[in-house]
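One chain comes next, on its own, written out as structure tokens in the form predicted on its own.
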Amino acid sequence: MNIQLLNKNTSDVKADVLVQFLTPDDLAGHVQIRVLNQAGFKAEQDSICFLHEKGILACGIASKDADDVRSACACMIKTLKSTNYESAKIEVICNDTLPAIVEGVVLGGYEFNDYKSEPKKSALKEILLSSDALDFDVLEKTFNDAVIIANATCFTRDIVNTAPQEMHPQSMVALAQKLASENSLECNILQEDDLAKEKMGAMLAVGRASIHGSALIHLSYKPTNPKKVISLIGKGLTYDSGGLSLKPAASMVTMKMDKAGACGVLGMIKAASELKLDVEIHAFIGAVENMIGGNAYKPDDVLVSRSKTTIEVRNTDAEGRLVLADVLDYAQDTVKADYIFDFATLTGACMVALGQYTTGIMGHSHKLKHDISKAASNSGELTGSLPFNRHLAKLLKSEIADISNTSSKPYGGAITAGLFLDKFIKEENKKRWLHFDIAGSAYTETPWDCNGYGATGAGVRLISQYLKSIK
């Protein structure tokens, strides 16, 4: 399907159906009152009522704001491609808005099909944006860079959704090459042998059991005097079984969404090479499998880390953050960076906090989590911080090692490993690192707004408005 913005009356489009996005006030006025009256429609966010007579498809919005018409796209979308028209219109009237709408075409009818034999297939081929009364100028750069930021949450979610079998840690390996060769992106591998040369005995001991070697991948976007430089994190367990402290049957499945933070991070270094931001990028993924075998790692084993900090083993399946300690390690001396962002599916106890839609942030600075609070209401994520203390900090205290990779009571885990991730994290760059706990955000087997089934592309479109906005 395609979407384009043409410098037009809507009036001058032609296509089978023109949408409209109506709040109830709007209804009041509207020249189909009756007929929408005699439907049944109401103008309740994300209605739909179809006047195929008319060519008209009026969507109910509560109000014209983002998020509203984000979602009312969305539903639109999928109205459409139920249908056999061909293509639609809609009249943008509003430069601040218009992301929203190409979010909700483009995320709203996103379908992940690569495994169907028979995938259903849509009549629809083109979403046609007009408008002649707006600054075409401005309004052409605002649909560019939603199209380019869109489409990267969209090759977040095929990465993440990309059945295990597939996507395992050397097939991330080759998947971040192939984007570094299109992007114009450097790129570094250190396998095994390069891993073990740098002492990441954490980070080794969690993938020693899967027949996929592990592999450390290090993607770079360095645009000419940068305003910035930002290293980019991401977990990427392609697949977790959780280890000898095995996950029950039911807990198993959507376990390949466990590398959603190295995808996402494959997103954001894609938007941003593309959107040609005059801020360096270093993205930084641990790819590893958590399997079960002979050499498995346990609990009770003491792994040595790359930082010398030594962890005691409790949980095997707490492995993320053994992964992400020795990256971050490794990122903190390899790049001098002003913010360092880590992003992964760490901990179901970030869903009890905050509900499965929001993304968990932790940190020390107090500014920079309001910057990404800022960023995150504008790019239509939903973001909550979760308070470090040192209270809890004390319960991954270890007899037998400098520390536990689990907290000694079941709450507050969130933060608890957010706090474990706090120990990898030089003194230098306190202020300078915040933690995105995504396990709610970034997958989802219930549709809500511009999501369905599966990936989300969590921290994309977030990431992506916090660098434009960076001066």
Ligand code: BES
Contents of the next structure:
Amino acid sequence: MNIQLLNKNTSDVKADVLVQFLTPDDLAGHVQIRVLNQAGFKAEQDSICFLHEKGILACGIASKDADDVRSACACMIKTLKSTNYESAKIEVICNDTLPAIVEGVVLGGYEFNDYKSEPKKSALKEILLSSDALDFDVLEKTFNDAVIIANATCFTRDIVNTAPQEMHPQSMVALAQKLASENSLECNILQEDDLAKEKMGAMLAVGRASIHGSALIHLSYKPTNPKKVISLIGKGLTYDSGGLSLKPAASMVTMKMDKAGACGVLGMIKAASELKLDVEIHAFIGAVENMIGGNAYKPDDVLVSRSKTTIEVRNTDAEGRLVLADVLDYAQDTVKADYIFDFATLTGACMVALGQYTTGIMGHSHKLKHDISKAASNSGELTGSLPFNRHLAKLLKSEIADISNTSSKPYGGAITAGLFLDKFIKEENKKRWLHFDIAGSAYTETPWDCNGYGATGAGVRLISQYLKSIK
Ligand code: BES
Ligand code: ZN
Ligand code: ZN
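Coords for the form predicted together with the ligand, given the form predicted on its own:
Time for the whole complex; same chain goes first.
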């Protein structure tokens, strides 16, 4: 399906269907009010009424806010895809809601059908957005940017949704190399022998029982005059069985999504390079598979991380923080960044704290957290701040090593995981770093907003919006 923006009055655009977004207030003045009334349409949010004879698809919205328009647009596109219509047109009223329309259409219409022998076919070929406004140039730039970001989000979703037998650490490497050559990015890969030379004892331990070699992927996008340098670090557990502290059967299902941080970071650097932003971006990915076997790392092992901090393993299912400990340390030594952001499906506790829709943000800089949540509110992604405190930090104390990989108390697990990562952030970077726990927001088994079943692409819209705001 193709989406286009035309510099035309909507009445001059040829399409099978005219889509209209209507608030309950708009409804009163609608020319088809009688028919809409008869159909019981009250313009409630996400309700839909198809007037086939008139070629009108009426979509209810609670308000003209971007969040309501995006959600209604996602409902609209699903309805349209199930009909035989080939084209639909939408009048663009303002610049503010244009990204929401694009997101609703592209992300709401996204499907992952790679493993279906007979995927459902849709007749829908094009969505035509139109405006004859004087500031069409402004609209066009907004539209093009929104399409790049939505496509990068779908790119991330595709990788996360790919089955773990296919998307293992070495296929992540191949995929990163392909992205690098397509988008003119620099690419450096550290394979297991390189990781051993770097003394990445924590990351290597996690991947030891896998038949696929672990890898650290470093991609860079370097514009000529960057305003800032940003390092993005992603947890890339292509499968998390829990290791010897094996996950219960039901909790293991969906754990292909434990690579969503890494996939998100790939989507972010893809978007930044296509948007041609004046920000230098470094993506660091720890691609590892957490399995069981005779050579698996085990509870009671003591690992020596790259930073020399020793770690007592008390639970092999708290593996993401071990991988990130080494990747964060390597990233800080490799690039002097203004900001360091890591993305990880790190804890089930983050979902307990914030619910499944919200990304947990942790860090020491109130200003950075504030700037990010401002960008978030314009991006359609939800974020919530989880506060560090020194009492929770003490729960990571180990009797035999420098730190334990689990907390001694069952509460505040998302924060104690963030505080574990904090141990690997160098003093000079404390205020430059933020940790994003996307355990809940990265994947869904029940559709919400413009997210269908599976990966959501969490982080891509949020960070793209933030990067665009950098002056
Ligand atoms: N990948 C999981 C976290 C997770 C759980 C993500 C559910 C998405 C959905 C992570 O590696 C993990 O297993 N964390 C443990 C930590 C615990 C052992 C301290 C958890 O959350 O239970
Ligand atoms: Zn785990
Ligand atoms: Zn994990």
